[in-house]
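This document opens with one chain alone, in structure tokens, the form predicted alone.
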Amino acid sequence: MATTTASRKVGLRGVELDVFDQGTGAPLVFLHGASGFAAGAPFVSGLTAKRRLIAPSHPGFGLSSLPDWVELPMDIAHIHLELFDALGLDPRVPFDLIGCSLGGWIAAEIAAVVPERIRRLVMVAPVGVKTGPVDRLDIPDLYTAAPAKIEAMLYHEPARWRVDPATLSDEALTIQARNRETTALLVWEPYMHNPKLMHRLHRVTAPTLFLRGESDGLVSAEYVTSYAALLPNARVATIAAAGHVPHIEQPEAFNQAVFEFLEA
């Protein structure tokens, strides 16, 4: 198979997506979480070493445009389905899909709509469904918590991953602000879930692996277990010494878990 390289802009019916597309082999689609996609993250090279990695920045994230009609993760799911066609992914050949946090929600929407297109599915600390009592949040309120508390929820070692805003470029600060604004738009109401999604997940036919960092303070073990139970063929695994972003904190363990599952 041919090798593709780096990032490019892809126009889709009025939406312009920034798409990372690199590596050789069968396609592996990666859908990022609220913090966006960073091509230089250590886990990326481990994935591109074995597969063609396709990682779009969702509308409103990174350098991708945000049309005024995008309001829900389901809207983004449909945009990405257009993207897969534009990139020439054969609809007759299922591909592997990884979704992290908010990206896991989008991945779940895709897998429920077109289950025949997904070969294997990896859900990394996903949100998107409501599994607990109606009078209690399944996912802690990020918009009222202090920054230090949010760091503790996201990382096993918060101090190691703390970034001084003064060291960031104007472009990086703008992207960071766009990512936060778009996340709020997508998850605010109803908070962190689509009430209809849990009733569609029985349609997912792909074997599914749910991955969670053992120190994740945002997505609990109980929530992940309940989420996985909504899919017909899913199991849960835990990555040690990691929080909500195990692909960032433990890239080698993350890639090992992913490929053991994809190549099984």
Given for the second form:
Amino acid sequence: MATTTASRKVGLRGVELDVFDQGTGAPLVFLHGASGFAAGAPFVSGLTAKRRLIAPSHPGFGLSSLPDWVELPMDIAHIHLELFDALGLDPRVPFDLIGCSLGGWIAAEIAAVVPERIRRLVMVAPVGVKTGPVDRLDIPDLYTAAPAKIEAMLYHEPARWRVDPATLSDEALTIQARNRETTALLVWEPYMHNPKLMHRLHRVTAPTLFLRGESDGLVSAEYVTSYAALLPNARVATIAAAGHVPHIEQPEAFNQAVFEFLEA
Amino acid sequence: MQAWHFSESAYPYLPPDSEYESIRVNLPNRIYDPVKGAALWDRYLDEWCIAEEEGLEIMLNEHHQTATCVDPAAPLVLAALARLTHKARLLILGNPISNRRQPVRVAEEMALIDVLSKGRVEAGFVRGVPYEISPANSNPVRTNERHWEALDLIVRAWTNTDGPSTFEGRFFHHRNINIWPRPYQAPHPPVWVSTTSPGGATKVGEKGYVQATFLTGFDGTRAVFDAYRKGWRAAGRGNDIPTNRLAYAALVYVAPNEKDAMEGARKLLWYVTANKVASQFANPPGYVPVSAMVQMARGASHPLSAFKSDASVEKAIETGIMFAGTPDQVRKQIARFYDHVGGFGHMLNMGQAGFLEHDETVLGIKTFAREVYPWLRETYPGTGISGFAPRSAGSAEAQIAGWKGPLI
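Having seen the form predicted alone, please provide the structure of the form predicted together with its partner chain.
Full complex below, order starting with the chain above.
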């Protein structure tokens, strides 16, 4: 297995992706959520200790470019399929895939299109389907809620994760603004879902673990349960004392749950 | 110079603003009393008709889910005015085409009103303020790109007269464009675009459309007009930019005596001070470029928000977002502004807002029309050239001194 370090730029046709690629062992692909990939987050070192972790920044996130034709998570799924080839992942050897939130949506699109390439799938507080009634949003509206309400939806302990923008570099603020803009582009309408996806998920063959932080104010337990029911071989687990980003708030419990599932 | 009477047709009967989060987007519409609203519409339409009688042109605009402008379908009101009036030009500024799903439908609406009014439509197009995004459920990213593609499609729909044509763009797709009626004016109604940013204005200048800017004050307006002039010249339209390509919207109130003028002006400020907007609606992701978002994260704010926190008539006049006072005072204010920005050909007079009552509004319209407008037309004829070349007429003060029309 290849040994590589940290981030590098991978040029594909019409798009350049910033790809974190570190560690040895069987490839584990990680698809980040709306706030982008933070290489310094504690859960990352836990994953790279055992596996080759491949975490691309999606087009329009981090330092990855955004082609003007990209407007849906499915478009990003296609770009990542090209990335897997560019990185030399053997198409005959299925790999493990983790997707968080928006990244879970992209992971689900990929798994439904090329089920044979995914060995095991971890869906962390994923969005991407609509299972509830017509007059109620499955995912609360991030774009009409006051900022204070949003942090309460995202975190078990909002105060612990609050960042004063004044302490951030221009580069960090630029990445934050790009991430927010690209997220809006992708999730605006239909809000947080692809109406087609629920009709494709039955094709996923990989055993799948849905993980949800018990205080998640965006992705409800009911939603995760109904989402998991669309996949033939999925189960749901909960991480205590965590909100929408359990890998950030509870890195040890998160990594433990991931490895128990991947190594089962 | 052409002057246009404009009101946002607000519904001002609201609870104290401490009792709601935002006057835009989520203010419950149970607060709107349709009976009172109907009475307001009667008077706003009457005021436009009075403005026409006084020789002014007519302008209206469109907003959604807001008490500040209860006209969510400006083409409908424009159509009513097409039949209530007979000579005024009818400016809609404008159609929020990056938030409308069918540009061809917009082309049809404008063409129909042009026919109903026998060629009096001035068709304006706007990207729309950020708080229009949520009501339209419109993606805030790539609004500029959608705006320009939609406008291109609309102009094609107006000008294609040889049976069905097709359009396969990035955002809009049509296979059978063949609108009935076609516009009354040939080749199509004059096109206006409003933008308050220099970047946008350069593009409007390249296209040669009429550029309008709103409440951008002395330096902001000059930057917008400079950008327009740059775009105009870069596109090979010649060195001279006709003033009638440039428009400025300000709060305008004129009365024969200073006391009444200041009282009316204070009421007009409602337009700025009542605009309480929750932050999540004021700046959706993607509406402004990433670099501007970074500046905002560092504390930058829109010049109007700074003004709003400490609004006064005096400050509004000083910054150039308002022209108010006696006719003589207002003539001087406009002349100073005109010289600072390099000249323009249209004054878009926000002559009514909030609790400015009917009689007060009419007094403002009439005093402007009778005591300021004749001077404006004579001093700044529509054939003028915009830019900073010295004019033979001399300074603003000299122009006022040399004017033979009525002074109060």
